[in-house]
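First comes one chain, alone, set out as structure tokens in the form predicted on its own.
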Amino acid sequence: MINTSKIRKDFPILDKKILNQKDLIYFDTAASAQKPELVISEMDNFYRQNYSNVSRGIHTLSVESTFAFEEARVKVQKFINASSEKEIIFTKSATESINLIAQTFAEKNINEGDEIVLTTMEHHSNLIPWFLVRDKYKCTIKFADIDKNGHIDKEHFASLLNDKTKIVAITHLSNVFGTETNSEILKLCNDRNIPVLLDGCQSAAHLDIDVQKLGCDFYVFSGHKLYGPSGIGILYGKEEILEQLPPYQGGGGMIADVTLDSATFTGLPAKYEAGTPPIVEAFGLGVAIDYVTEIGMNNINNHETELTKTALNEMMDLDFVEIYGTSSDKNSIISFNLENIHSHEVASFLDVEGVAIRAGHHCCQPLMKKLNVNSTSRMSFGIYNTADEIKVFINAIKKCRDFFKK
């Protein structure tokens, strides 16, 4: 169990009043989590007292910054149980992490006629990079089917795998359905020695992640969904694979030697961190990891799972609400629509009630087409949310229905 009352005091933005002095109810954590005071103050103090460029100087500030930067890398390594800190690459976002792998992996491993397997529910950030690879290398993308609850169809998925399959890139936790990818899907790939990239943007903040147990070769997530700052992303990659891939960008920090004719590149992780990295952002992510680790990821998961079940049960009793995915294993995310009311109108109405939700296609337009909708409303939970807030939400969507019926 977690002490939600105590946790809520850690988030200064929750004191904010919305429009007509309504208390803020923040149900948009899947888009970006709010930041605890600890992360805000520690990053502020870093800029004030410790900031300098990293790995460049031998003066005190540079040494202090470098130590803090690399300490954050170790925190990420332990947080996801990677084998080595060399396997942790700092990027500016999870999107950049996926692009890094798509481009470098393709250059080394993909040829005309080869195949990539995705699913029909992928975020655009795990679609477009592979489209670019397909167009450049004249390979084929195959899409695994999903059921109505967002579970990957195991039989169809297995039928897509063959000797031409070079990589599988799939979401770990759907940002529309809130369902987790079954471990059997990864096992099918592992049994065929097919590399797997997991998009962990939604899972890293809600599940206890162990990349070694998961059996993935790459895992990506972003700091801003894990109660840390924006501008920092993580790429985990198995050391033996990253060592074989070419550099992604060129610049300072990723070279061993440069002449007027050529350059040689340094080892991991610097090989993929050209230029000045997101120093304070990485430090802030490390602070955020300390924060959630102290609370306990299993405790967080239990709390958010209970909230999801509570909201789902309440919403299923309302005949004017259509829910997309109603399985019992949903985690922290519920996508829905109100009958004959556009999702944007729902979100605008709820905003007046102080309730912040998401509305739109959630960067999943192919999935929206599959669901035969243009958009959905989406509520998503974080460690600061409560059952009392769900009651306010339920009353608010009833008021919304009544308002638009007039």
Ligand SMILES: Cc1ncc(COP(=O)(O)O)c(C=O)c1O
Second form
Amino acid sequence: MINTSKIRKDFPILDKKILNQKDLIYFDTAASAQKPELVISEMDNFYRQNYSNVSRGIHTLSVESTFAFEEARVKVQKFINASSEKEIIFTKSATESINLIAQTFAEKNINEGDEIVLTTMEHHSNLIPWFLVRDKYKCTIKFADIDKNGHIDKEHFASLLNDKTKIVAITHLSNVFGTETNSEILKLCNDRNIPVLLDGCQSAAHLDIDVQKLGCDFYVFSGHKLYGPSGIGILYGKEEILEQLPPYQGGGGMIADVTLDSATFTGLPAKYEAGTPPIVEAFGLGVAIDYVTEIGMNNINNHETELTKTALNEMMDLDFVEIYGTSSDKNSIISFNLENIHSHEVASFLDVEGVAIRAGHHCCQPLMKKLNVNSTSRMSFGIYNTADEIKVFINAIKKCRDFFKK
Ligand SMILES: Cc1ncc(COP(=O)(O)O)c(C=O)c1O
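Instead of the form predicted on its own shown above, give the structure for the form predicted in complex with this ligand, please.
First the chain shown before, then all remaining chains and molecules of the complex.
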């Protein structure tokens, strides 16, 4: 059990009144989580007291900054149970992390005729980087089917794997369905020694992540969805694989020796962190990790799955609501449409009621086509949400239906 009333006090934005002085109900954590006071004040304090560039100077501030930056890396390592801090690369976002792997992995491993396996429900951030690879290296992308709840079809997935499959890149938790990828899918890849990239954008804030147990070779997520700041992304990669891959971007900090003719590169993780990194953002992510760790990822998961069940049960009773994915293993995300009302109208109507939801294609246009819709509304939960807020939401969608029926 988590103490939601206490947690809510940690988030200053939850005191904000929306439009007609309505209490804010924030059901858009899947897009970006709100920030606890601790993260805001510690980052503010860091700028005031400790800030300097990292890994470059020998003066006190530089040493302090570097220490805090590297300490954040260790916090991430422990948070996802990577075996070494060298396996944690700071990027600006999960999107950048996927692009980094797509480009460097392809340069080393992908040739004409090779195959990459994705699913039909991937976020554009886990599609387009691979499209760029396909166009550059003339390889093929195969898409695993999913069922109506967003579970990957195991038989179909297995049928796609063969000697030409160089990498599998799939979501760990769907940003549309809220369903988690079954560990059997990863096992199919592990048994065939096919490297797997897991897009952990939606799982890192809701599940207790252990990259070693999961059996993934790469795991990516963004700090802003885990109650940390924007501008910081994580790439976890197995050390032995990252060591073999070429550099991604060139610049300061990633070199061992430079002449006017050539350069040699330094080891992990600096090899992938060219230029001044997101210093305070990495520090802020470390603070956010401390914050959620203190609450406990299992407690967070229990709270959010309970909220999901409550909302799902209530919504399934309403005949004007179509829900995309109704399986009981959904976590924190419910996508839906109200009969004959566009999702943008639903979101605008709810906004007037103080309820913030997301509406649109959720960066999953191929999935929207598969679901035969242009867009959906999406509610998503975080640690600060309550069952009472779900009641307000249910009343608001009833009111919305009545309004548009007139
Ligand atoms: C499943 C999934 N993958 C990737 C991303 C991209 O994350 P970012 O925009 O933080 O790079 C998102 C963000 O919404 C997401 O939900």
